[in-house]
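First, one chain by itself: the form predicted alone, in structure tokens.
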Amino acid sequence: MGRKILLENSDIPNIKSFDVFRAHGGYFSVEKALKTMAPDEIIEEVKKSGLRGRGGAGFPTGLKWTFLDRKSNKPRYLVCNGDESEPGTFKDRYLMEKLPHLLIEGMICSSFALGVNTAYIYIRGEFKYLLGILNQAINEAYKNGFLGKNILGTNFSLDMYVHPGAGAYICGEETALLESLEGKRGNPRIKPPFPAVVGLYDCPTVVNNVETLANVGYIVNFGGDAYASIGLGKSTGTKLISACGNINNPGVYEIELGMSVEDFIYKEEFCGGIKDKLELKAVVPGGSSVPIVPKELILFTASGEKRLMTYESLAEGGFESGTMLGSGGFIVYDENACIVRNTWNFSRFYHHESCGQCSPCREGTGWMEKILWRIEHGHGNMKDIDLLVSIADKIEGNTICPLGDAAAWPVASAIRHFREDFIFHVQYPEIVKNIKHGALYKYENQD
């Protein structure tokens, strides 16, 4: 199954408690960092590791840390983005529930490296059950001298807080998250300035994903080169994948980046193949915001090579024939899946979650939802298909934050690769109305 960095101890009974976590090597990286390393050394190790942001963008973490304004005399902040709201993605909540101390350990090391004395864990409002788990773990860390004043007898001090949001997808965007953390409506900010210069309370701030920060302890313990030796090329380390849809084994898996998509879908230790022995139709590999791709393009690239679970391989071919690793929300569709219905479902979500600040997103997501509803419910016409493409094109790249892109890409890619599904809905509305939910017609068998 490959090497594990994050979930190696996840099955140990009561690993969420401080004593059990500590007994299995927990917080050793904090001791090493604070007592034997300088902050710049840690940043250098993170840069060498090749660790990339695990929230979806995949930006190099160490490079992001170097952008932090170190000349400012204002306080610096570290904010953990636990506002996991992407449909199909559920790996961060799993990590916070099962291994809260792993996240706290990584945040302490990161805060020391960045010169931060106050850190926040921002979680989605629906994750209320995580509040108790995280707060208990934080209290245990304080009690045992790993948080608070003069940690482990050093000159470094750190306070940590958990802040639940109100349940808004837009707050997964880092500047909207900061607005929410300040007690305001979660509207994204115009950038620049970037949070590294003007962030929380107008102070220099680093915002990183839960999974990203949880990796830092390993990098401190074993070095950046050891982390970089795992994975493939610029896709170093491991990645948590949330697998769901029409598969036999839905769940959260830690994979070594570089394995083939085919192995991940069909091997028993991962997805275990398509449910009910049906054929694979399509995959959304990185959460609902990335382009959907059909079977032939998710298993193989346009050049005929096996598609790999890496940032580079999944993106090969651009959006014409490729997609994105994104947040790792791996959604699998079998041969009976209705692409129109699923695309409409995604559009409903993005219309609902748009903050409304930008007119292309505010109006465009609404029109896409209405038109997709029309097609799905037997009231569409052929012009609607190209109208959807036109609307998606006008949204993409024309909004303050990437939510507009996230709404446009699924629609554009669904029509690009599955136009026949949309045509069938327009041509045979009565047949579509009578199809059982979740099942698709056999297009080629129709008169």
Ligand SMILES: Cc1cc2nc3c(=O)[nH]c(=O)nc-3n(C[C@H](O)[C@H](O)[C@H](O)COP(=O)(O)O)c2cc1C
Second form
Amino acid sequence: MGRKILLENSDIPNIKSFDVFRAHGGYFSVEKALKTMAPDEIIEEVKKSGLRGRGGAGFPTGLKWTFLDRKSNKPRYLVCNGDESEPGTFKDRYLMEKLPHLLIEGMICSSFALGVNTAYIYIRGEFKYLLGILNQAINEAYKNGFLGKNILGTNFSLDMYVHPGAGAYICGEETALLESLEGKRGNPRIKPPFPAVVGLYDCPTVVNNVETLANVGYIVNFGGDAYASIGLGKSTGTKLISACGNINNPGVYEIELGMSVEDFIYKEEFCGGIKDKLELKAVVPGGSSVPIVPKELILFTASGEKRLMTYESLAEGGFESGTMLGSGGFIVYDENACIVRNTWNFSRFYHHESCGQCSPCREGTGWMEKILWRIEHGHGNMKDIDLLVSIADKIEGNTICPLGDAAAWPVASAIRHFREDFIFHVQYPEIVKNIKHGALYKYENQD
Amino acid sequence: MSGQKINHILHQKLNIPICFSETTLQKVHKIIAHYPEGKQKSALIPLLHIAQEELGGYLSVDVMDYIADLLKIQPIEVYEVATFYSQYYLDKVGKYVIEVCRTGPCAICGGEDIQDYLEEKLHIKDGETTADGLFTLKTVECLGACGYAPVMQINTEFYEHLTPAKIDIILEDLRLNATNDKHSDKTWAEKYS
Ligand SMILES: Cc1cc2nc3c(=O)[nH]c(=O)nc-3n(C[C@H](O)[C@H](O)[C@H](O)COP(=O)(O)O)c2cc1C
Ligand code: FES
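Can I have the other form now, the form predicted together with this ligand, not the form predicted alone?
Okay, now the whole complex, with that chain kicking things off.
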């Protein structure tokens, strides 16, 4: 336990620069891939590795790659998803900032495997500072012959560009991202056809998350089996977890999949326990879109087993008692956190970020926000609680893209596990109105 | 989509001549070349960032029409995009746009107090600009920096682990620097060198 794949070298001074990165074994996988492997062999290794998409859905990467339409004569594209806007998630920016060359290395190997000659890195517009870092790294890669025409003297050529967004959570959804990359509003497309067949500029396209692609160099170097030997069961490899909320050590951690949630929350080298010695109340372990679960159900499954940091263990119990690993945005709530207020806050987020194409999402998120506002501000009534459940139910599954589901799950799960908090808000409006929600006093002396 | 009170009504066209500087134009053509022949519309989002920064601080109809011209696309295609993304302003904003994160993870770590403190200190509400034209206050959704909460951006630069005391210092610094017009961070165009 505790092996690292991505952040092993992240603390080496100036690892951001090509020379230092190269001196520590960087870009070796590109030499190996281009000179000794056939594209299909790489796809085979990625399949064997069991690597699953790190953007949130956890779809097997190798399998996704086999869907890429290789028969059409159109150009193929690789697009790296660095939109990272899911509340609680801040791991990709960390990776791109610390180790830009690790991403580029992984993207070169992936492009070679997929027969791609043009690749884009899409970053959210708020990450303007990363544009300079990535462009500089890309320039260095060009200068050193790892990008451009005839890389390392082979007949493989690849161009790579960074493309910024301009503020829109929905552009993290892969088809909205492609629209945005084409210079349009970020309205998700109806699937099928999937991007693997009709993607960027109507050409076959693979969209993968930053962290997913950064793993490919390791898989090429050491093989799919070596990767699969890390982690637990079908949750192979490591995962970057961005931990935040009411904990002592917020930050980005690379964990080997399979450690217990309890260790992750309480061990000093990870979250370091709950801030101010308070009790744990609830956790949202995979970004704001995944179900919130109370302390009992995040530490143990409903059947009493230790909950582990794996796709399977976190999902155990389904919507009744489980949640999801999602993007790895791990949000921790202490005993003083108001679940109703947080649910209202998230609903406002989804309402704000809905692209507006589908009525259930556009209208439903608005109604959920309004109703939650009134409960939180002491104007709710008992019927509102079930009304919320019914709205969430009507949004879920009825929209073009999963933003609708992402908006429905936090509300449905909060009511499922914390119904008494909602009832309290309705029953005691005067108390609720007078609760002070600020937390700043806690941070006055912190630096 | 974009933040609340930002004005989404396009202003009347004034027909003032508008053009990027020679150096910026070179960058612009380099950016357009990142995309395949005939797909120059892809450069729209980066170009609007540059235009907003270099051509007046917000996207007037004249500026947007100029970009449409440059990319050989219809003006409506530019308006569609400019009204969708939250980082574009269709109206004058202050020299410093303070964007405070209000989403869950920041909120439970004091983000709401930061917003209150800024409103109190600057005597403006969400979406408003100070009388001297220096500061615009705007709440935004998760900035992808939740572990460093509470967080805000000022003209796309991150400020993290905020406290009232820190905010006092930041605002004071900005006031002092406002006159010498130095950006501590590089411009959008410079990020493309
Ligand atoms: C509303 C919404 C937002 C999303 N945001 C992101 C994001 O910021 N980053 C990301 O990698 N994937 C995001 N995704 C998932 C992508 O659609 C896509 O599944 C992913 O980029 C595929 O890459 P992967 O297989 O490597 O995970 C989002 C999905 C939805 C529905
Ligand atoms: S919630 Fe504020 S940066 Fe994510």
